[in-house]
Structures are given as C-alpha cells and as structure tokens.
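Taking the form predicted alone, here's one chain by itself in structure tokens.
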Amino acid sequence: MADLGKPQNTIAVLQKYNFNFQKKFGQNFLVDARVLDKIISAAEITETDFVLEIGPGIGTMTQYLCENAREVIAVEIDRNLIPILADTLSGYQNVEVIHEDILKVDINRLAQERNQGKPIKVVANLPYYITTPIIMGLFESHVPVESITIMVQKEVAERMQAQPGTKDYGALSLAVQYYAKPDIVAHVPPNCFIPRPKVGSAVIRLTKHRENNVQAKDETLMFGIIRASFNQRRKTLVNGLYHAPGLPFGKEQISNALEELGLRPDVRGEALTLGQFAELSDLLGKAGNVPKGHFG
C-alpha cells in the first residue's frame, strides 16, 4: 500500500481521482512523514487505544493510526474524499469511515460502544474557521477524551497555550486551559502540505485534565464574562462587563467584586487568571444576581 507520507504517492491518489480541492472545507494535505511521526508520538497512540479522527482528507494520517492503534474512526465532511478513503485505507481492518459532520456525530455514544466509555483520544487536522467550535464542543459536551492531538495554524496554537498579559492571550486560551493542558510539540512550515497554505501551522496536544485545577460554580456564566472581557479589549473590566449584552451587572457590582478580589477598579481582562475569572464569576453569580435561566 502507498504510503501518503510521501509527495508523490499523495500526488498520484489526487490525480487518479481528479481530485478538486474544496475551498469551503480548508483543505491541505500533510505530505511529511517526520511531522506524522511527531502527531502519533505527541498523542501517544499505542495498540490499546480507539482513536477518533477528524477530518482525514485522503487518508495520510489515518494509514499512521491504523499501523498504531486498537481501532480507528475517521469523520469526514466531504463526500468526494468517501471513494478515495475506501481505496488508501483498504488494507486495513480496523478503520471505519464515517461520511458526516463531526459537530453532529455523537461522539459520546462512540466511546461506549467502542471503548466501554473510557476517555478516547482524538486527533485531527482543523481548518481555522471550524477549530474553535469542535474543540469546545468536545469539552464543554464532556466526552470521555484523554487528549486531542491536532494540527492547527500557528497563531491558534499559541493562542492556546497564551499565558496572562501577552498580546495572544484571550477567550479562547482561558477557554483551552480550563479543561486541558495545552503543548506544542511541533512546528510545522507551509512546504509539508499540498497545497501550501499561506501560513505556518502547528501540532498542539490537549491533554485533558483529569480534576479541573480551577472549577466555576456556573461555567456558563464565567464564559459569558470571559467573552465580554475581550470583546473589546481596550476597554476597562468594569466597562466591558457593564456593557456587555446578556451580563445584567451594575457598574457597583462589578467594582465591589473586583475589590473583594484585590483587584484594581481599571484593571483589563487580560490581566486575570483563569483561576480569578472563575471567582469573579462566583461572586456576581451570588443568588440573586443573575436571573434563573438567564445563560441557560
């Protein structure tokens, strides 16, 4: 069987179906068998493990899985890419390819019939315009995952694991790090693709944590206050939240929290830990403060 890790058998495969690419799915191909090397050792795939991946392509990571893991399930989204799957992964007996969206695919219902419900691990390629959501969606619906390994554009990456203070620090990094740990394990240049994209990307692993370090009371309403902290980050906490559609908090309210907090009237979300935003989000969440249903 051809390995896809190599330019020239990818080349062949596109050829022989007349492969268009499909713009609205991002796609690119990783054409390097170093960087897939690096995405099975990052994700620690042995014999004993299921995998889920998202967005196999033609099936160049899918063949490394499968020469890795217990068992395989590719989600694919584009129904051109179903005929070449079952002709680069023929050779193997422990894949299933499945011809749907992963944000409908009960993933939950997956890790029971094949994996007894244990934490699965999860690895992907992700165009940019759809990261954000599987990768919440895979938290915030708490599925049994033990990490998910994907390749990302470098600025999501670093986002990711953006620490308080920095200019790449935001929602989506108080996001990922309040249900994982995020690591980039390598970086990857625009020449391992076909086509090249117009940016750098990278392999960040996720590994979920098994306690939450910092847990919010409502975690609704901590992310309700996440977002509106960075909606426009040159404005003050007390301001963005005041302002904020949905957040029912007076400018007093606010103010007393942060005080209660130690922290400064002017202060901008930026400057808060995760583990703060999860007591400020306590503290105006106090009963009575926002009404029953209100982030439901």
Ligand code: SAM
The other form holds:
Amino acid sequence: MADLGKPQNTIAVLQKYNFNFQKKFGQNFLVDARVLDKIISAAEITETDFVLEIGPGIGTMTQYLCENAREVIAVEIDRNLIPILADTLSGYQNVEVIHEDILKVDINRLAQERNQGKPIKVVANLPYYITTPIIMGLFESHVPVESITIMVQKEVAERMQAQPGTKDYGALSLAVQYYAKPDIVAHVPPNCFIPRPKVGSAVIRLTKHRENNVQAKDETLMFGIIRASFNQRRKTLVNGLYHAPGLPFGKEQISNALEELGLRPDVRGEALTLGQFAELSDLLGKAGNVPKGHFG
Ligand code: SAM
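Previous: the form predicted alone; requested now: the form predicted together with this ligand:
All chains and molecules follow, beginning with the one already shown.
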C-alpha cells in the first residue's frame, strides 16, 4: 500500500471509499511524512515494542508504527474506517485493529495479554476533546505505560509542560508532571492535516516516571487542593482553599501549613511547585484534619 504520509495517497484512499469525515470523532488526518517520522523517533519505537495506537484514522501513522514496532494494536471508534484500515494495512502482519471506543477498552488487560504486563508505548493523534480523559485515565489507573507520544492542541501541550509562575501553569501541568516528564517534540501547523483543523497542534512525549519523584500520601486530597487553588486563580491560596466547597480546612490551619513550608501567607497557587503541593497536602491531611471518607 502506498505511503499515506503523502497527501495524494490519502486523497486517493478517501476518494476510493467516498469517505465522509465525522466531526463528532474529531477526524483530521495527518499528511506529512516529516511529522510522522518525528513522532516515530520521539516515541523511540523499536522492533521489540508493543504499541497501542489510539484513533488510527485511515492508518497513516499505523503504517509507520508497523514498520518500526514488533506489534501494533490500533483502536478505532468509527466503523466506516474499519474496512479502509483492512485495505491500507493489508501489507502488515504485525497489526490488529480493534473497533471500539478507547474509553471502553481494558488497556491493563491488553498490556497483560500482549506484552506480559510490561510497560507499553502509546501513540495517538486524538480528537482534542478526549485527550485529557485518556491521558489521565492511563496514568490514574496505573496501566503499565512507558511513554505516551501524542498530538494535541498546541495550547494543551504548552499547559502540560508549563512551570510554576507562568500563565500556562495549572492543574493540568501538575497532574501530568506528577506522573510523567513532558517534552514538546514538534509544532505542527494546520496544513499538515486533511481537513485542516482551526487550531495549531503539537506533538508531546510524556515519559512516565519509573518512580514518582514527588509522592503525596493522599493523591486524591492533593489533586483536590490543586484544583481548588487554580479554580480561584486570583485569590490567595489561603482564601482559595478556605472557600473551596469540597475542602474542610480552616483559614488558620491553612496559614499554619503555609508557614511550616516557609511560604508567604499571601502566596498564590500558581507559585507552588508540585513538591510543595504534595507537602501542603500531607500537612493538611495529617490524621484528624480530614474526616474519614471525605475523599474517594
Ligand atoms: N491517527 C490518524 C492520523 O493521524 O491521521 C487519525 C487522527 S484523527 C485526529 C482522530 C481519530 O481518532 C479518528 O480516526 C477518530 O475516528 C478516532 N477516534 C475518535 N474518538 C475515538 C475514541 N473514543 N476511541 C477510538 N478512536 C477514536
């Protein structure tokens, strides 16, 4: 099958099958061989790897993955793409396409069955509206994952990689960085896709920490504190946490905890590092501060 990284080949396939793009599935197909090569090299795909591809479309990136990996599983929700994928991937023996919504797939089981439970690599060019649930789902459910290399909206990539004190820094930065090290590896303009999306994109590689360098005693509490801090971005941290509906802490308790951490009483959440949020959460969550069963 011809290389779908070339726009004329993608157009030929779309015409052959009279394919109708489905907006609800966020379908923008990549047609730039250089970007595809960059994704493969950023994901460090080698012939020993088992790769999960989410949303293969007509199989463009899948072809590149099959060329480089030991085995590829591609999960696609759109039934109209299944016969097309059978055609475009017919030259490869190391791929299986699963027709399913990725949010319903038991990825833990896939990793157990296909990769003896060893960490898998995930590669995806996803519709933007399911990017965050998928990434966080993979991290929070403790699926064995080595890295996730993913095309996302440019702004989302920047938020994932942002550091304290910058305008992009927020709950997403902290959630991603708790589990992984983010690296933006390419910026991808709209003309690299058919049809062209309205927004710019970026490829980001999230390398899962082997061992968390920051570990909160109660992750649910820490993420509750983080969300509350950024929901009320303009407020001081004391006020933001005190007024957050889900958190049971008194003003004095919060001020004391900040003092213990050597932070100013008027500090805002955006100034705290991940490590400081974990320490704050551990201090506030000390026995007796949070009613049993309050979280989770
Ligand atoms: N990977 C292809 C490429 O780069 O050309 C297609 C990318 S397109 C942005 C997103 C793909 O994800 C589409 O094929 C779409 O049908 C599929 N998709 C959308 N939601 C999905 C879901 N919940 N589960 C699996 N696939 C999904």
